[in-house]
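Listed next as structure tokens is one chain, alone, in the form predicted on its own.
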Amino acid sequence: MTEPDATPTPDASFSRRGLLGLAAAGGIGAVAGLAAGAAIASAPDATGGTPASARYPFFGEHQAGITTPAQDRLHFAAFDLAPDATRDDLASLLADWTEAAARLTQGLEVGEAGAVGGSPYAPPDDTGEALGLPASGLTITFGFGPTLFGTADGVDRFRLAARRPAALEPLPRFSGDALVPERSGGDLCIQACADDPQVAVHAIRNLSRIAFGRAMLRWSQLGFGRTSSTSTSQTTPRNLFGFKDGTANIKAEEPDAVAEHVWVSREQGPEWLVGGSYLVARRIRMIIESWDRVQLAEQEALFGRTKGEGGPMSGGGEFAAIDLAATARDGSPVIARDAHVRLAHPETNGGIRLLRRGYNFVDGNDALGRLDAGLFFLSFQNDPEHFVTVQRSLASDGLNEYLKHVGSAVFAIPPGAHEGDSIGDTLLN
């Protein structure tokens, strides 16, 4: 079976409305088979992105949206199950979400009748704001939070406590955290990435609608301008501080590194999570107004990279190896002891590497007229403790003066589903 992170299928002739007839004739299995069987190569655009008509298979060994080339837009949402929800409600919700996601990622509407093909006396199957839009490289990734396996006071609502991965624990409190509970946690999560913001929003809106009565939205985050590349075909983007971000990120073209650092192995377990991963989400507000008054030389020293080309302060271009031992004439380290690249580097953290898929955000302004802007950090790793190690290393990061962590969550990301199965089957069956 083709994995969902394989090369996307571009075909401008397949729109959401155009594919509807095909779906109606063969059902969701026909759509999934079309996606999984496609193998037409797609050339990236000038920025390393994918054509608007790109389609990624939903079904496969791993979920899409992890090693998939990072799209430009994000809508992320965390949900809580309804207080009276049962295990059967959870299973039916995940099954309904799976069916809808398999259609949406192929450019289809949620239901066969769609936004305008049903009864005029009933709510439409689809909300309709994506009518006429191509798939735009949409990927939908699902995850399970710690509270799905048991509440903070020990209630096992869905008889899942015995299946909770030992590694799936709420993240510890880190130095400088100013977490807002309403922007943290969640029983379930959905990550929708696309190269068209309306396509990503449409996906979350319709999946939220499907959840009505079984789960409710806890918090969500819109993101734009990816802050890392997950493929060598992509150029390195910049964060809101103006620096290239994610130069040394794990790439899909590094299968050995992906296997070592991202996918949960049989040795790590549990069995239902093998081939999956763990997702850490952090909403990091940047103190933009203060940063904009920092001298260029100090900005570069804080990052440990040049602002223009993005090369390390130890010398060379963007992709030059970082020499943490390099010293200046006075014996001081060329890359400062509190520089971000030093503290986040694998050499500083026992060889740990994270696969990052973060996004910029700007959510208006606060009561003082300052931009509510920053980085919505997303990382995938096969053990959340790897993120904890790196984050603790960053406690002395000089950038912390300009950052505030206000939201936090961790989720187990199950492996991909096979055609005819639900994304929750490995856990619930």
Contents of the next structure:
Number of protein chains: 2
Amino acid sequence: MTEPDATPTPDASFSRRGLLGLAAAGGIGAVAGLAAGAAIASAPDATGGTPASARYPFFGEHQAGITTPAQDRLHFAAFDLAPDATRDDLASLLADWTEAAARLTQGLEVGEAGAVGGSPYAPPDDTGEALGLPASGLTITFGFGPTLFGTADGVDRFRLAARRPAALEPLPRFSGDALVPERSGGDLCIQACADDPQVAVHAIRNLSRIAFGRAMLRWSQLGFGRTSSTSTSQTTPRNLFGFKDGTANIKAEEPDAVAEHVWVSREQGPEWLVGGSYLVARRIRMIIESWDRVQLAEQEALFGRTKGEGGPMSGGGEFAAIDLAATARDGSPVIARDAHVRLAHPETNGGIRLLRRGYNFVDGNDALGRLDAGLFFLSFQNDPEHFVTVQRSLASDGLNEYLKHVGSAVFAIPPGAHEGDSIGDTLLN
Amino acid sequence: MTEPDATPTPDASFSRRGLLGLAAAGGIGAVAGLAAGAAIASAPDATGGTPASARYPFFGEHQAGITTPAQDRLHFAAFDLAPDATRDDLASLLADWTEAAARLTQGLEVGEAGAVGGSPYAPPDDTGEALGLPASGLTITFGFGPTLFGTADGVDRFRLAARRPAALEPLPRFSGDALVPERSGGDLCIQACADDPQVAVHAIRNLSRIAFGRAMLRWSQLGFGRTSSTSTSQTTPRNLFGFKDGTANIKAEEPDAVAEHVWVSREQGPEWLVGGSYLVARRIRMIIESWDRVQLAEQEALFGRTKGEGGPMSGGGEFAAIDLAATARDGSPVIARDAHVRLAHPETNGGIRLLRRGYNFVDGNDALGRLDAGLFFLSFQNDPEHFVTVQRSLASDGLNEYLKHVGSAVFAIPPGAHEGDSIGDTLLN
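Follow the form predicted on its own with the form predicted in complex with a further copy of the same chain, if you could.
After this comes the whole thing, all chains and molecules, with the earlier chain placed first.
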């Protein structure tokens, strides 16, 4: 598990700037020593937020950034390996990314010389815009897309075809898909979550830079507001329809549910992916201008929850169980047949639950003056088919009138690396 | 002045959610009464951040969002009036915007019925995604572009041509400009700054919605990280070149400098703009991939500051005065002739100082896999010519190799409105 240590250590003085001073006093070795030993994280504070100084261990059984309490901001990036990249290039890239991610998540700069050390006649190791900022709860999560295991011009690109998990297939086409290739797919992905967007952006920028010549950014997405809670310590945020939608999400405090739905088990396999997961990413444009003209009663019926408190239309507060069987006097269901909460509910989907970790986005506006806004949906599950089942169930979702899926990708999320190893070692070695 | 009240009132319980409860208990009148009386703001905390509950008065001599301590996040929007909009439409829009902005900045929803009140058979007044969030230091600042005072098809669009300030002209073309019309200009602008991006986005979205049929979003920009301080209580942040660049900015605590450089005086006029300002907005793409390959020593020479502490190359700490006359042993200037800090310095520009309020942005990536990243530059000054002077001086800036100006706009910023009046009353009445 990638939970923070139980001991809270709100440590605002532990920042990149502080370390610069330390490096000057004790030499570069002092920083390196601290980096290796640093796995201190503070517990979330009482309001469910995390103090800016929160640090989560990078190494562990599972990758961080999945059951970690969802941070406020996101920078997500998908990469393609260079056309001439070799298996050795892939291995060296993953080793370099691992080393950098282990430092960045501890609030350190990339490379021991950082942004202002080393030779003045060399480019700095680190780009510098996070100098002085604390770790801000940064987690960095790596994934492998189906194309990484594929062939190009008839050649097994990285000699991985035989190791492709059977479940790692491009997602099928869903009704209502309007996918844009430039916002879909990718050989590799990196999810960077942090409570400070500058820290998340700094991570993706530096990891992209490290990839230079070996892999290239294919698409990327910033998210400004989390739409799900992954811990009972967090309040439920709202999506851009103005509703709470993550109330029934899997929480880190439900270890049985996490084990059952999120982590790939030995029985599921393949062996190299045990303790890992699958990530589905969907860029869902919301037609908010049309939504904003919908009557409140219809908005609530379409969701199946009240807009204010977020309680189910079948009664009770936000966390009340949804009663899908409840009927009105006239015999009609209280939770409408096309209500979002009904179609997404585990009861409707054979018990399937997804761990959602999505973010709100706004990327300017279109030529008609409508905000290019929506939900960057992220879900972790131990079989992509679980997402497919739920998404097919949502085909009759009344909300679809106000949604357009424009980006889509699926990635296998390898297990965490142990210190001294690299992400992907279980696949490549 | 739009400073927060001196008395800190960290009031986390004052949120939209809290008010919903209040409304239920005391009726809608209770909310309205509170809205009218609410002008409570908390002082910035010790670290220069503002507590999430900070509230700044909307009404006052000057508009808020100029000398207000720069909040962490931005949503900026430029609008064009509808082709058939009349002067009455413009007046009613500004009145409606004023009413909404006065509520939003106090942590209230748009309209007394909010997102969950009123009739269930009507669309909610408010879109709802900020329900439960505090005011988060939100400020909303309105501006008027040159085209608002112009003619269309030979007709004086809003009978304002005679009231156009002589200084309000489209900016001249600068060397290196690569402007995109879709990211430039606009009849009106709204700058929404807050410490929570969801609150800033909520403001622009609801104000756009209110404009429906009268004005349409022309372009918009999110900024995730402030690059300037506008108060001595704030630490200097870093831009995406990894440098501190706002050290010598005008601060609210320098009332003489603010009066001299920011607010339009009676002598400058026109009368309707006294107590207002001019806003210049520039979307400056940074070619960060090239910048990241530049040697540290050259980066520092190009800026004229050290990268770590941000002290001038002429010596001293971050806040040391820059010695433009300092020479090295060989007689060459210590601050290079093409260094950014030299060319932007008041000494080089006849004493001109701009109040900068820019933000870092990342908007995905281009087809070459480069992040579409940079600086959304915002500056307030009492004459746009001041910006022109500095920008012309920067024509030989060594940084230009790594910059591309893709968006540009200038707006007259009317003075603040007094309670009961609307923004723009001094212009229209």
